[in-house]
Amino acid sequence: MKIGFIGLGIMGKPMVRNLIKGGYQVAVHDITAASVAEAVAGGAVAGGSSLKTAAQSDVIITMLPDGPDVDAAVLGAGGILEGARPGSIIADMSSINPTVSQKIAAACAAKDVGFLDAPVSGGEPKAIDGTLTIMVGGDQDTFDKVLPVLQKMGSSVTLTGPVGAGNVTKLANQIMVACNIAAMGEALVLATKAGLDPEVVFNAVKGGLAGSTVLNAKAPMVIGRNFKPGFRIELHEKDLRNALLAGESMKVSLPLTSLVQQMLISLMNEGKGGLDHSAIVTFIERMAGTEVKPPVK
């Protein structure tokens, strides 16, 4: 099975490496020539364009910033669908609005091309390790065909429902992660303001009910003032915006999501959009006039 991969960003690059490591032949394309060159140096083949990459592939994977990017790459002039052969499958691993996934799936079906929406969770570290959590929307037969490919990039691959279900699941994930980080930030700022060592507080609570994967991953980053992006604020803001749009279309109120999204917009306006989403804490620190750090002895 030959793989095409379009989108060589912070997540796409390590995902391609894991596919190659897993024994697949991978043709790649990206608007940034340097990213393509880097992938080719690692064993990939330059696809040449979205259309040409699709034409030489059985499964075409997209990993792009947002819905409009996926729409253009798949349905636009010279796009994937123009080059895709009947019987091939497009697996969009971007995190986008589920209605966009459903629109693209309908266009693919008209050309006898399969489609899955398969967004991921885990950020750059899990992409590097090949242990992403992958949430898939589509039919069982298409899922079964692509499952071995997805398993080279993720340790957990779950079919969650029909097309669009993968992205609804991912939006639910992003709501929980964002609100968790914001709550963690408030807690550590409060503890620091009270004169406690935030690292001691973190170690005290992580084994209890407040413990979580998010806490274990993000609290050390905050305490160490390491905001190197594993998942950028600007991308999480996009995900929460899509969650709010989906909620509005279904008449579901998402008050906590809305609040955290506003925090992210504020941070982006401060020029922090490229920082890791653990930097949500800096919004709370600013309001409290307190930075999370060990007390001065």
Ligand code: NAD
Contents of the next structure:
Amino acid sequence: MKIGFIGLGIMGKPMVRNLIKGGYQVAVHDITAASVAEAVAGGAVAGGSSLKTAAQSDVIITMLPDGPDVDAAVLGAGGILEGARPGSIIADMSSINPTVSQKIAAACAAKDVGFLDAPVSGGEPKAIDGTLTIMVGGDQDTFDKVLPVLQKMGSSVTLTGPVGAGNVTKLANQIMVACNIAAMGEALVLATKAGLDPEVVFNAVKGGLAGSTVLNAKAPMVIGRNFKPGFRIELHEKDLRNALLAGESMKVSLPLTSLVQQMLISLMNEGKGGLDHSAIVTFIERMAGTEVKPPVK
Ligand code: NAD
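Form predicted alone done, so how does the form predicted in complex with the named molecule look?
Every chain and every other molecule in the complex is listed next, the one we just looked at coming first.
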């Protein structure tokens, strides 16, 4: 089975490395030539374009920023669907609006091309380790065919429902992560302004009910003032926007999601869109006039 992989960013690059390590032949494409060169140096083949990459692949994976990017790469002129062979399968692993997944899946079905939406959680560290959590939408037969490929990149791969369900699950994930980071930020700012060492507070609570994967990953970054992404603020804003759009279409109120999205927009206006999403804490710090860091001894 030959794999095509389009989108060699923070996530795509290590995912390609794990597919190659798993024994697959991988043709790659990205609009950034340097990223293609880096993947080729790691054992991939240069696909040439989205169309040509698709034409030589049985499974075509996309890992792009947002829905409009996936729409353009798959359905646009010279795109994946123009090159894809009947019987091949497109697995979009980007986090996008579920309605865009459904639109693309319908266009693929008309050309006898299978489609899965298969967004991931776990960020760059788990993309590197090949231990991503992968949430899939699609039919069982298509899922079964692509499962061995997905298992080279993730340690948990779950079929959550029909096309679109993967991205609904991912939106639910992103709501929980964003609100968790914001709550952690408020908690650590309060503790720091009260004169406590935030590291001591983190260590005191992490084994209790407030402990979480988010806390373990993000509190050390905040305390160490390391906001190198990771997962960028502008991508998380995109996810919350998609969650609010989905909520609006189903008449579901998402007040906490809306509040954190406003924080993210404000941070983007401050020029912080490229920072890791742990930098949500800096919004809360600004309101409190306090930075989360160990007290000066
Ligand atoms: P990124 O911006 O680092 O990478 C995207 C890549 O796509 C870039 O290399 C860009 O040049 C390329 N690209 C854009 N349009 C293209 C096109 N038309 N044709 C070919 N290449 C194109 O983003 P990322 O952090 O790797 O995230 C990718 C997706 O995964 C996003 O939807 C994001 O929300 C999701 N995600 C990211 C993380 C994370 O921690 N970074 C975690 C989970 C999910």
